[in-house]
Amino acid sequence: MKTIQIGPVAIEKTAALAPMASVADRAYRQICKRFGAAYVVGEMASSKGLCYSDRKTEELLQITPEEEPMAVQLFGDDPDYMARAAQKCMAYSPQIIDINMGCPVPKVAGNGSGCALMKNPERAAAIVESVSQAVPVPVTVKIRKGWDEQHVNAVEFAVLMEQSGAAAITVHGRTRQQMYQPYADIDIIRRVKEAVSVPVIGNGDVTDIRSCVEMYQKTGCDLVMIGRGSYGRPWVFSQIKHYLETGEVLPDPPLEERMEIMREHVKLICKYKGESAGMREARRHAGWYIKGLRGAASLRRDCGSLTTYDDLLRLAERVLSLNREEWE
């Protein structure tokens, strides 16, 4: 299997898990790694929250050995706070520090962080330079196509990030204005790849083997990153890895295995967050695991009322009873 290098970190050239707030927590990352995710990035953490020793922020930085190679992701708009936060991150032993310059949500971008930094390239460059000088690990940047269609600046922005010390750049092929619709523009990823010498990671609308291969072929990117395409389907990483190694397309796992993966995933969530908070988190994950199955509309209503792990076990049994004949 081919690898790419981000500084001293070697990563298999298959597919990586994107940083997704409130989704890509430790449990999610571990499940995706078990199914072959080449690299994972943690949920974005506030630089100021970390500097002020906010417990919830610190929890976002927890890393387990199973997740490596892994990056922690920071957001903020102040170079000094970002550098101090990056230094604090080193206590958790990340292999890479990733800087979020692509988040489109108002509570982040509306405060000058995330994708708003693409409107302020000089400040973004100062942040990358400051963080790069503060830590001994590679610093990477995740960006978008631009702020809106009138300000598409990913190529120039990426060049500046490389000049400021970024060791790799992830590009999501949409503007901030587009959020997550319509389709991602993968041509902008190709253009960034042609403009910089550091590795480029392509992100946006990769959901399966076909779209992953297309991203590699049409952009020349060094690594593909999957976000929402992994919801309820962590095995997508093993399917992609197997195809790239052998050319063989693996089917989705049988229904019983699918439910076992769901049970294992939710058990991990409860392990890390406790049953009460964990089951609230599990509701949407369960909904993703049953998507497309017979009785899904009714089953999703059951997902919304999950409060104990035993509730999840009963849900899994109901899924099996409603769908077993169709899957046999």
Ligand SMILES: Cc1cc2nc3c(=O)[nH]c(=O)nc-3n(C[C@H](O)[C@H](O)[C@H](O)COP(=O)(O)O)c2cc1C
Second form
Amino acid sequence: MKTIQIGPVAIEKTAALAPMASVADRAYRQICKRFGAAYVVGEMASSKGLCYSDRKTEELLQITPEEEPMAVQLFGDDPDYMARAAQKCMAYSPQIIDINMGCPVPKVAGNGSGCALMKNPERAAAIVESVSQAVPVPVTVKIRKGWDEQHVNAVEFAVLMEQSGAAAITVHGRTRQQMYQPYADIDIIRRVKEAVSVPVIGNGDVTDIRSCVEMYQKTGCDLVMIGRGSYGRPWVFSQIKHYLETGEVLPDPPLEERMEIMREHVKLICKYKGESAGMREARRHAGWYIKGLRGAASLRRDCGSLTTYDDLLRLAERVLSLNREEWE
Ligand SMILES: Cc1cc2nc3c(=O)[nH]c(=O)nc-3n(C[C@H](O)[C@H](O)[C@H](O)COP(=O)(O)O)c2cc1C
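Taking the form predicted on its own as the starting point, write out the structure of the form predicted in complex with the ligand.
Once more the chain from above appears, this time first in line as the rest of the complex follows.
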């Protein structure tokens, strides 16, 4: 299997899991890793929150050795805070520190962080320089196509980030204005790849083998990153890996196995967050695992009221009994 290098970190050239705040937590990342995700990135953590030792922010940095190679991700608009926060991150032993320059939400971008940094390239460059000097691991950035269609600057911006010390650049082919609407612009990723010499990670709308191969072929990117396409189907990573290794297309796992994966995933959520908070979070994930199955509308209602792990076991049984004919 081919690998790519981000500084000293070797990563299999298959598919990576995108950072997703309040979705791709430690349990989610671990499950995706188990199914062959080549690389995972943690939920964005506030640099100021870390500098002020906010407990919730620090929790976001908790990682497990199974997740390696992994990055933690920081957001912020101040080079000094970002450097201090990055130093604090080192206590959790990430292999890479990623800087969020793509988040569109007003709470982040409205304060000059996330995608707003693409409107302020000098500030973004100062952040990359100061963070790179502060930590011994590679520093990477995750950007969008630009702020809006009138300000598409991913190519120049990526070149500046490379000059400032970025060891890899992830590009999500949408502007901030487009948020998450269809469709991501794949061509901007190709243009960034042609302009820089550090690895480029292509991201946006990859959901399966076909879209992953298309991202590799049309952009020449070094690695593909998947976010929403992994909801309730962490096996997408093993399907892609297997295809790239052998050319063979694996089907989705049988329903019984999918329910086993859901149980294992939710068990991990409860382990890390406790049953009460964990089961509230598990509702969304369970909904994704049952998507498209027979009885999904009524099963979704069951998902909405999950409060104990036993409820989840009963849900899995109900899924199997409602769908028995189809999988027997
Ligand atoms: C719920 C959610 C949370 C996200 N959180 C982050 C984040 O913390 N940091 C980040 O850089 N991008 C974040 N993103 C953006 C994704 O990493 C990714 O760029 C985007 O979803 C496009 O990829 P996809 O089409 O494969 O989902 C988030 C996206 C979603 C849907």
